[in-house]
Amino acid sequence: MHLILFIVFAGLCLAGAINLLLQTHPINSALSLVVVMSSLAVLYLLLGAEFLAAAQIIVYAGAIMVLFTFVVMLLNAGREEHTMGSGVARILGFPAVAVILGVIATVILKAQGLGSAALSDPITSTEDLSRVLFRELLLPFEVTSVLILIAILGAVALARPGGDERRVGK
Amino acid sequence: MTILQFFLWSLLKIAVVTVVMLLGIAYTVLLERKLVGRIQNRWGPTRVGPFGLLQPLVDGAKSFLKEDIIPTGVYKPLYILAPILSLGCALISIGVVPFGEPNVGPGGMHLFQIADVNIGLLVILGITSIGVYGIALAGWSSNNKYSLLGSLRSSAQLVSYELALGLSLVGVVMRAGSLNLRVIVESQSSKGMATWNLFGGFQFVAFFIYLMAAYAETNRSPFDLPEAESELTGGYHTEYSSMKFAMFFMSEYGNMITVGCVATLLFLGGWTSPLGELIPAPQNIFVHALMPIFWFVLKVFSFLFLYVWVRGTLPRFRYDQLMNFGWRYLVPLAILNIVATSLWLAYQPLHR
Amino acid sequence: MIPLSWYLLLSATLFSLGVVGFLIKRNLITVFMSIELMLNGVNLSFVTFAHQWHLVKGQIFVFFVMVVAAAEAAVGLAIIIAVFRARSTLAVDRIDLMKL
């Protein structure tokens, strides 16, 4: 059962990721990213992280990606132009990526003592999660709230048509 | 219980719930037309069947038989995907809603709930947030400025009010100490109406916020700006016809029912009787199993009644007013409610 | 029963696909999406390791990554809107005023 679920959703995940690269229109890429994120949520569920699965759907698929599609629709950005800009990225980039993937894969496959996951594994309850989050890691939690506040201010300041727009534009 | 039995029972439950839900959607439309008719001093549909009771059937047949027009300028894959996504999300989230008491089926299974999930509330919120895509894509793929404006309005509105909606539920979750919908209902079931979160739990501020946010989330009047007829000729579904339009229509009413179910579970005590122990438990086993369903349906029905009542009474908001209201009043109010509830819980020594 | 190395391999593949997207895509928004894909790939390996060592902190790290990603998306998209307003294009090759 676990195997079937893993294969289906890992396949969906990879298909979505590859589709993101192949599509030329940003909205199609955004939607395939939504597919990736939703199937990742199912994989989290398989690994017993149920709160994270819900958070993945709500935060990533439901908020961040909506923001992306919102911006794509707002700017009405058309298809991508195939200029294939820097050759350096293609010549050095692809081999580098392949090497990195190969190294990581060999490390993972060589690793000893990696366990396995099954459907009967215990599920991390939301209570456990919040106990650790609000007792041991309270300070980082509060710091991230400050980060969010700064991000909101930054986003508002950037997106507002300010007085110095004319200077930048023309 | 073997895995085959589990699948069969689940399929049966899903089939029954889907049929009931679709019938519920159809008759909610009739309820709305009748009630709005009465509010406006006319009769509403009366011709088909006694009191117009067969009207939904005819409406369904009408939308099936109409010509399905796909305009040439649309982006076809997304244009077709959008209504499916919308209706799918509206129907899926009912799957975690418990309608009646647990453990009444054979072998101690949940006969009145499709899936008992630990994070049921978050599942509903997550699926609702995916539902935004249906509307957003519908507007964008229609290649029509009214549709695009409607869908931009709608995505902004949904994302903004989801915040207030989620924050308003935190107080309830803190009181119950769980995200499981069944546990939340059981936490308020001891003394009937007096222990409902709405009254005994002092969550009426949260309920008010939830109500406002729910109207906005389901694109209902007075926040029905995404489809404001007078300014946008119908908003995101301007270019849709026939069954695809009907799917949007059904998803709107399906969302209303889901929102009503969530309000019932979280604030109105779910399937428990509002009178608590005043009525002795019925002896007949069938009555005993069906009484919770009756209370649940009654509560959802009164919530839907409120929906239609508000629609028949209030005029539409302006868009900037809507955003102001959401961000400047509802969100701070919800945060204040969380602070007050947690202080109250902290000063209750008997709690936990 | 699934060996956890499969999850780790999937996460590594997602990350690499994200890097490839970052290199070959020419649209600012899609480049940004590739970054999100990389973050998601890393998140999966965090959850896998949390499962391996039965530690909750790995999951909380994912939670923090999500928060940071949300902040990043807000600021990044605001920058994209500002760039589009100034240059009325999203092609990364055309946004080259700072190039020599």
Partner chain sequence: MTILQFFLWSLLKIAVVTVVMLLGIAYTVLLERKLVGRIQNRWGPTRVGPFGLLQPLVDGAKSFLKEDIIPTGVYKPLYILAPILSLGCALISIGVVPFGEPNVGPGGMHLFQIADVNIGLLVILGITSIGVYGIALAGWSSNNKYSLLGSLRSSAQLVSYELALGLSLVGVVMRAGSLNLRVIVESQSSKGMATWNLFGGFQFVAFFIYLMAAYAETNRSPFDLPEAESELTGGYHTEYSSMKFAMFFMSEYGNMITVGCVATLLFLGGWTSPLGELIPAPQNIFVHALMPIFWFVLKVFSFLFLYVWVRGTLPRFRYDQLMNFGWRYLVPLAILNIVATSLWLAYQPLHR
Given for the second form:
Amino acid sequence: MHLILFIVFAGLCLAGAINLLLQTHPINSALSLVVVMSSLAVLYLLLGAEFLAAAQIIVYAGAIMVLFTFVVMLLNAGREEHTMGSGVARILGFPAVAVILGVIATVILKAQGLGSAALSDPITSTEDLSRVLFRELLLPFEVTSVLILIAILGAVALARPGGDERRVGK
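Please move on to the form predicted on its own, as the form predicted in complex with the partner chain is already shown.
Next up is only this chain, free of partner chains and other molecules.
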């Protein structure tokens, strides 16, 4: 049952990622990214990492994607200009992708013991993880939240219409 769920949600994750790249409208791309983040949360659940799955849904699929969608809608981003891209990238890109996929396929086929997994350390509890996160890593945690707040304020300041007309002392 776990294998079937893994295959379904890994495929959904890959389909969402490919759809993210193929979409022309930014809102549709953001919604595809929500599908990817939600599928990753289910994959975390299958691995037995319930805390990471909940954090994935709350932080990434919830808060960050709402922020992305808000910024995209605030900036009123429409369709982008389509270009043909670089000729060199087109000529070298497809063979490079074929070589990389060939190397990955060779490594997977030659690897021994892919079906076995073992835990060497005991599973860390949510209490231990939260103790590390909110005691020893509190400063990076708070710095990240301040940086996200600064990014939001910067996006609002850049999207404000007539920014040059509202100068102080005018």
